[in-house]
Each structure stands twice: as structure tokens, then as C-alpha cells.
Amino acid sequence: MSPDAIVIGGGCAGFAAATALAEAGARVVVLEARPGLGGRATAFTDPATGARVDNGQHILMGCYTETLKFLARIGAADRVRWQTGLKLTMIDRAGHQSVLALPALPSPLHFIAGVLTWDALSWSERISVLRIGSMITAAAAAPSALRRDPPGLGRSVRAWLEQNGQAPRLCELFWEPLALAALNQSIDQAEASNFVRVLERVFGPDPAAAALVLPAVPLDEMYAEPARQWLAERGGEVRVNAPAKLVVDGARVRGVRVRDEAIDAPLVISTVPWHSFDALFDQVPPGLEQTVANATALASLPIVTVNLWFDGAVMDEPLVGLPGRNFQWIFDRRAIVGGNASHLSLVSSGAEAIVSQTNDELAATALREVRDALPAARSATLRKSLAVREKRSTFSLAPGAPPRPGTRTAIEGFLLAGDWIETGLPATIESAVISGHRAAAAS
């Protein structure tokens, strides 16, 4: 029996689309080319220890409304842990520790009040944030106007911050780490309008939007495996090791081919990333040439994660920010997912400068920066290190980057999803889930 829909790709976008379609009564087949599920948000088994290790630390936020809706749909809402409000410990390059905490006030007053009471900054530096606060207020009052003329369009994030009077130390301690985490690109390269859209969501009308939501289990267990099981219970099918090629009949989709097997369906949703999009076609169908060309021209950016295991606890909090360093954030996996091992994950976004280093070099850099920041790590013994590189983790948001495609294509019955589809957001889990839900709705 032929399925009602085929979804190519077993990551966030693919499972968001597939489960939304199945919820509406469709019989769905999900095809994943890799041996495991999860795409660029997954986990693997470390062969040396047997531990499950994420391919990169991901966090969600309270403003990830579509992602949270998706997790609730598949019965996985309890696989994340909410932080009450936004509370970030930052340790600057001089070793000074401070805490940025947003109080329980309406937005954007919670953001403004949090920065104004942040003792890492001088009073003049704190006051400079008021300009950004007023812009967030304007965004909440007139979002359609900002969509027509988005702030920062064509300018780098740094140029936009400077234009809005942001003090250099505030940029180093707060704006740059936040921008790197959101955009995975240097603030000298990424276009500011993308960052402004993130700020509108994080510091929007709902104060809970800024809350951190941390996966409480390995990433594939957070959503991929629950989604696979949820689909199976509703007559769906999920296949791995199933590389798909699109089959088109004239200007309409016919289905896909997986090696020598033809699978017909009136609807096919591609959620493959930009760098693999051209591999869907033996020959690019008429009408998709420009989409393929733009996807091929879209530059890729790396994220490097170094995992360090110590012989004892060295952190008291789930995460700590390290502004001005190679690795911007330390996550304590023991505090996030439990267990007895003292396991830290250090994340370097926009990691072009270090991605080509050897594993030993990356581990040495990470260890040095941990010990510089955390006194308890100086006397702890490092038991093991593991470097993970996602060389094509996200796409470039630099001015002049090729345009991102929409959901619909020139081929009837062939829709696009994935974090690189035009969602108004950078390459995040929320962007991926939004795109999957849009594709399901467009069918």
C-alpha cells in the first residue's frame, strides 16, 4: 500500500512534518539516508566508554513554541528541563564571575532590569542597553513595520550594535556570545537583521520566552526515537540507510526511488540540508535549477564541541559563559542529564579558526580555558577527552548570501523543509520545526 506522504530526512524538520501529517490522518514514510536518526541534532555512542554523547550541545528556549508543541505531540515534553527565567553565570577573561538574571517582570522590562543590575558592567555600559530595549518595545508594538524594514539589514551585527551605542564590554560579555550561539557566525560577518529577529522572539511579550530549556536526555532520545515510535503506532514507517532520489513525472512529483525500490506518493517533503539538496536528483527537474544553485552556493559553518571527563565535580551550574575565548559556553552534562560522571561539554560556535586543529590540540585548548575559569578544575584530573566537529552545522547569514527558498516548489506535490528554508530564523531547532509544520500545513 502506497503512503500518503514521503518525508526525506529523519531530523527535527522531518519528524515535525511527518508527525503533523500523521496527526491529520496521513500515512507517512520517513526515509533517512544515515544509519541513525536525528540529522545534525543527534547523539552517538562513544566506543571507548559506551556513553551516549550528543554531536553538539543544543539548547531550546521558552520562545521555541513550535518545538515545544512538537515535543508535546509525541509525548516527549518531559524530556526537557526548564530553567525558571534566564539566569546566566559569566566568567570574563580576567576570571571575574558575575550573574545575569532576568527578574519576573513584563518584557522587555525584565531584560532591561536584568542588565541594569548586572555588576559585571559599569553604569554607563548598563545604560547603553536601553536603546536595544526600546527597539524590542517597538518590535512588540509594530511587528509588521519591522518586517517591511528590518533593522540591521545589510549591516553586520557588530556595526548594528555600535550604531545603537552598545558599549564594547557589553558586546563582549553578552551580545557577542548570544549572537554566536544564535547565528553560529562572527558578529563581524553575520547580518544584523537575523539577530534582531532572534531578539524579538527571546525578549518578546512573554517573559517566559527567555527561559532556557535544556534537553534532559541525549538528543536522539529527546525527539527522534519518541517520534519514530509515535509514527509507528499510527501506521507510519521510519527507515534508516534509505537514501532517496526524487522521481518526477512532468511537473508533478511521482514519489522517490530508494536504490532499486520505487515508492509512489502524491506528496514528498524534502528536509535534507542545503549542502545535500542536489543529491536528491539524478537530473534537476525544470523549475528547480535556481533553488539547487542557491543551495549549492550557500556557505557552511562549523561548530566544535569538546567533551571533558574529570575525576570529580568541577561545576555547580548547568552552564557557564566564557566570553572572549575560543569556547563560549561550558555545559555540565551531569547537571543536565544526570549520572555520576563529571562530564563537561565546551562549545565553540563560529569555529572556523579552530575546526582544523587536531583532537589533542582542541582538548588542550578546552582544558586550558576550563581551568582558567573554574578553580575546581585546576586540581581535578582529566580522565578523557572527545572532540566532535560538525563542519557543516549551519549556513552562512552574511550579507549577500544566496536567498533561502520557500516551502513550495515548481514541482506540484514537492515541498521543502529544514532549518535553511526561509523561516525568518537562523539555523536552529525551532527554525527546522517551523519549516516542517509549514510544509505539513501546505500539503
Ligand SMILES: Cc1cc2nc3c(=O)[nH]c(=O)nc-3n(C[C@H](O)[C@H](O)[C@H](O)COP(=O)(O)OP(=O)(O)OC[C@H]3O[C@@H](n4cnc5c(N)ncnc54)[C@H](O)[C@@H]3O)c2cc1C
The other form holds:
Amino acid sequence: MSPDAIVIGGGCAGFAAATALAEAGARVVVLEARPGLGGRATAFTDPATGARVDNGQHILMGCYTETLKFLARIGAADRVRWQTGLKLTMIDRAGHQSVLALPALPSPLHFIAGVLTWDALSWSERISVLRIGSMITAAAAAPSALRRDPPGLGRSVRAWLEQNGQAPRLCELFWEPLALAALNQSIDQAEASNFVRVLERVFGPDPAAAALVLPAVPLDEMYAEPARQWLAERGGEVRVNAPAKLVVDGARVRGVRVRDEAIDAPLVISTVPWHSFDALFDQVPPGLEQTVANATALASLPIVTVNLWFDGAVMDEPLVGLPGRNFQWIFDRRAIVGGNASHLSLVSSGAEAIVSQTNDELAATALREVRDALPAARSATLRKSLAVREKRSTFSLAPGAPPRPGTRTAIEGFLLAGDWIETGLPATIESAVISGHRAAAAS
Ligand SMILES: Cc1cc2nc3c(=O)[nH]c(=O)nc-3n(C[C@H](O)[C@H](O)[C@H](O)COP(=O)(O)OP(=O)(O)OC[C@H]3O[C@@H](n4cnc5c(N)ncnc54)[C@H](O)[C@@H]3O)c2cc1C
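Here we have the form predicted on its own; I need the corresponding form predicted in complex with the named molecule.
Let's see the whole complex now, leading with the same chain.
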């Protein structure tokens, strides 16, 4: 029997779309080209130790409302752990440790109190952060005004910060690690309006929006496996090793082809990333040429993660920020997902400068930065290291980047989803899930 809908891609966008359709009663088939599920938010088994390792530490936030709705739908809300508010320990290049903590107060008092009590900054620096903060909270309260004249449009994040009186030290200590985590692109390249939209969501009216929400299990177990099971219980099917090609009939979709097998369906949702969009077509159907050209022209940005296993505990917090270094964040995987091993994950966002280093070089840089920042790591023995390079983690948000497409296409019955669809958000799980939900709603 032909399915009601085919979803191409088994990542966040694909499972968000497929489960939303199945919730409305559709019989859905999800096709994933790779042998494993999860796309860019996944985990793999380290052949040397058998340990499950994420392809890179992911952070969700309280403002990921569509993602949290998706996790609740598939019964996986307990697979993430909430921090009660934003609490970040930062260790600067001189080794000075400070804590930025937003207390449980109504917005914007939580932001004001957090910044005013952050002793890493001088008083004048705290006041200049608050100046931007008040602009963001005002904009968040009046989003339509913001849309008419979005702050930072056409300007880099750094130029926008300078224009708003943020000193270089303040950029290094506070804004750069935040912007890199949010945009995965240097503050000299990324367009500031993208950053402003993120800040608006994080520091908007609901103080819970700023809470960190960390996956409490390996990433694919957080959502892909529960979603697969949930779909199977509702008559759906998830196939791996199934690279799909679109089949159209005039200006209407007919279904897909997986190698020699044809699968017909009145609705096909693509969630493939921008860099593999053109491979969906043997011949680009009329009306999709510009979308394919824009997708192909969108640049990709890397994230490098180095996992280090020590012979004993080396940190007390689940995560620590390292402003001004190659690896901007250290995560204690034992505190986040449990287990017995002292396993740290160091994340380098916007990692063009180090992505082509060898594994040994990456491990040496990561170890040096951990030992610089964490005294307990100096006497601990490194047992093992494992570098993961995701060269196409996210897409560029530089001024002049090609426009992102909408949900609908010129082909009837063929819809687009994926984090790179125009959601107003950078490449994130939340953008992917929003796009998947939109495609399901548009069907
Ligand atoms: C290292 C790293 C760290 C990150 N950190 C964060 C973070 O902290 N917070 C956050 O929110 N986001 C983070 N992200 C981004 C987040 O992972 C992505 O935005 C999100 O997973 C994208 O989901 P997606 O479904 O749109 O695309 P994908 O996950 O790329 O899924 C698309 C799927 O389509 C499949 N596919 C492609 N072509 C075909 C075909 N022809 N047929 C069938 N299947 C096909 C692919 O194999 C893939 O599985 C990070 C990403 C990486 C790589």
C-alpha cells in the first residue's frame, strides 16, 4: 500500500515532520540515506572502546518550544535535563574564573541582575551589556517593530557590537562565545541580525527561555530512536540505507525512487541539507532551478569536537566556557549523560582555523587548553582522545548569503524542511523542528 507521505531524511526536521503528520493520522515513510538515524544530531559507537559518542555536544534551550513539543509528542521529554536558569562558569585566558548566573526573576530583571553581579566585567562593561540588553528586551516585546527595521541587518556581529559601544575585551569575554555558540560563525563574518533574533528569543519575556536544556542520553537516543518507535506503533516505517530521488509528473510530485524501487505518494517532504539538495534530482524540475542554485551556493561551516578521557574527575561543573581559546566550551559528559569514565567534550565552533589539523594536533591543543583552565586536569592522566570533525555542521549567515527557501515549492505535493529553510533562526535543532512542523502543517 502506498504511504500518505514520504519524508526524505532521518534527522530532527524529518522526524518532526513525520511525527506531526502521523499524529494527524497519515501513514508516513521516512527514508534515510545513511546506515544510522539522526543526521547532524547523532551518536556513533567508538570502535576502540565501544562507547557511544555524540557527533558533537548539542545544547538546547528553554526557548526551543517546538523541539520540546516534538520531544513530548514522542514521549522523550525526559531524555533532556533542564538547568533551572542560565548558569555559565567562564575561565578567561588569564585563568580568572567567574560565574554568569541569571537568577529566577521575571524578565528583564533576571538579565539585569545576572549581568550586574558578574564580576568578570568592570562596571562600565556591565552597563554597556545592559544597554544592549534593554534594546533586545524592548525589541522582543515588539517583534513587529523589529521586523520593519531589524538591528544589525547587513552588518557583521562585531561591527554591530562596536557600534553599540561594546569594548574589545567585552566582546572576547561575553559576546563572542555566545555568538559562536549560536551562529557557529566568526563574529567578523556572521550578520548581526541573526544574532539579535537569537538574543531576542533567549532573553525575551519568559525567563525560562534562557535555561540550558542538555541531552541526557546519546543524541540519537534523545529523539531519533524514540521517534522511529513511535512512528512504527502508528503504522509508519523508517528505512535506513535508503537514498531517495524525487520523481515528478509534470508540475506534480509522483513519489520517490530508492535505487530501482519506486514509491508513490501524494506528498513528499525533503529535509535533506542544502549541500545535498541538488542530488535529489536526476534533472532539476522546472521551477526549482533557483532553489537548487541557492542551496548549492550556500557555504558550509565546521565544528570540531575533541573528546578526552582522563583517569579521574577534572571538573565540577557540567560545562565551562573558555573565552578567547580554540575550544570555547568544555562539557563534562559524565555529569551530563552519566557513566563511570571521566569523559570531557571540547567544542570548537566556527572551527575553520583548526579543522584541517591532524587528530594528534587537535588532541594536543585541546589538552593544553583544558590543563590551562582546569588545575585538576594538570595532574590527571589522559587515557584516550577522539576528534570528530563535522565539516558541514551549519550554513553561512554572512551578509549576502543566498536566500533560504520557504516551505512550498513550484512542484505540487513537494515541500521543503530542514534547518536551512527560512525560519529566521540559524542552523539549530529548533530551526529544523520548526521547519518540519511547518511542512506538516502546510500539507
Ligand atoms: C557538531 C555539531 C554541533 C551542533 N550543535 C548544536 C547545538 O548545540 N544546538 C543546536 O540547536 N544545533 C546544533 N547543531 C545543529 C543541528 O545539529 C542541526 O541544525 C540539525 O540537526 C539539522 O537537522 P536537519 O534534520 O535539518 O538536517 P540533518 O540532521 O542534516 O538531516 C538530514 C538527513 O537527510 C539525509 N539525507 C540527505 N540526502 C538524502 C537522500 N537523498 N535520501 C535520504 N536521506 C538523505 C542525511 O543523511 C541526514 O540524515 C550542531 C550540529 C553539529 C554538526
